[in-house]
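One chain follows as structure tokens, the form predicted on its own.
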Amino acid sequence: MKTVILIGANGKMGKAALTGLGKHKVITAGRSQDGCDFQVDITSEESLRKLFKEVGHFDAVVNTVGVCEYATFEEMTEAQWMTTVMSKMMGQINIVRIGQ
């Protein structure tokens, strides 16, 4: 049995997630506490950090959530690219930065 940080764990992809990691003991985390085992920011170093100290040893984790801008490429604003960016790409980068 491994120990499996899953975030996003109240979300619909968090929850199909969960239904495949039975066999394991699975820490929830979320940006809402409510449900969760922990609250996280995917895109706060600080939470990151604040979430895997207070975990401790883990093997894995399962990451479900991400928030991403939509609308054409010449419509796109540099704030929703950055919240797209920040979200998507640095957050999963720190999870495994932060996480390892």
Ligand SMILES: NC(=O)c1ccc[n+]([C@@H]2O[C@H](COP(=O)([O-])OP(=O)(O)OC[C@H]3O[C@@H](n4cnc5c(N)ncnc54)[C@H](OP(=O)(O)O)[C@@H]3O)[C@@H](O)[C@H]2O)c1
Given for the second form:
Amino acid sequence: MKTVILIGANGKMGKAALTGLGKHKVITAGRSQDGCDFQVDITSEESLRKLFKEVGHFDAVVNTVGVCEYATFEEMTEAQWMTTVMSKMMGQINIVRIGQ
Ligand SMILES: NC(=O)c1ccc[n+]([C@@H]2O[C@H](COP(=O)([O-])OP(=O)(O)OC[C@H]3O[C@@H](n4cnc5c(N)ncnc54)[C@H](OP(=O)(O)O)[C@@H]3O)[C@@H](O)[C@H]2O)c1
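Would you generate the structure of this protein in the form predicted in complex with this ligand, following the form predicted on its own above?
Next comes the full complex, this chain leading.
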């Protein structure tokens, strides 16, 4: 049995991931703590550091969070790009970089 942190546990993909983790000790985390063990914002380095510090030992992380804006290339504003990059890209990178 491994200790697995599941980020995005309240989402559609998070709930699906949970069904495959039955053999493990699962620690759930989400942006709103609603029903989750911990609150985390994957776009915030500080929030990720706090999560890993509070959880302590773990064996694996399953992340199902990745927000992106949908618009044509011409219509995407800088703010929309930043939302997308900070969640879909830097969120994933920082989970591994800080989590390790
Ligand atoms: N659904 C599909 O069929 C499908 C298929 C392929 C790929 N995907 C991808 O899978 C990812 C999740 O999709 P989904 O359908 O599960 O979305 P969803 O149902 O909207 O769930 C997203 C979850 O992510 C959480 N979240 C959002 N921003 C966050 C942040 N900054 N930090 C921490 N948690 C955050 C939300 O928490 P709150 O509820 O607290 O806001 C919510 O629980 C997306 O990247 C999507 O593109 C989905």
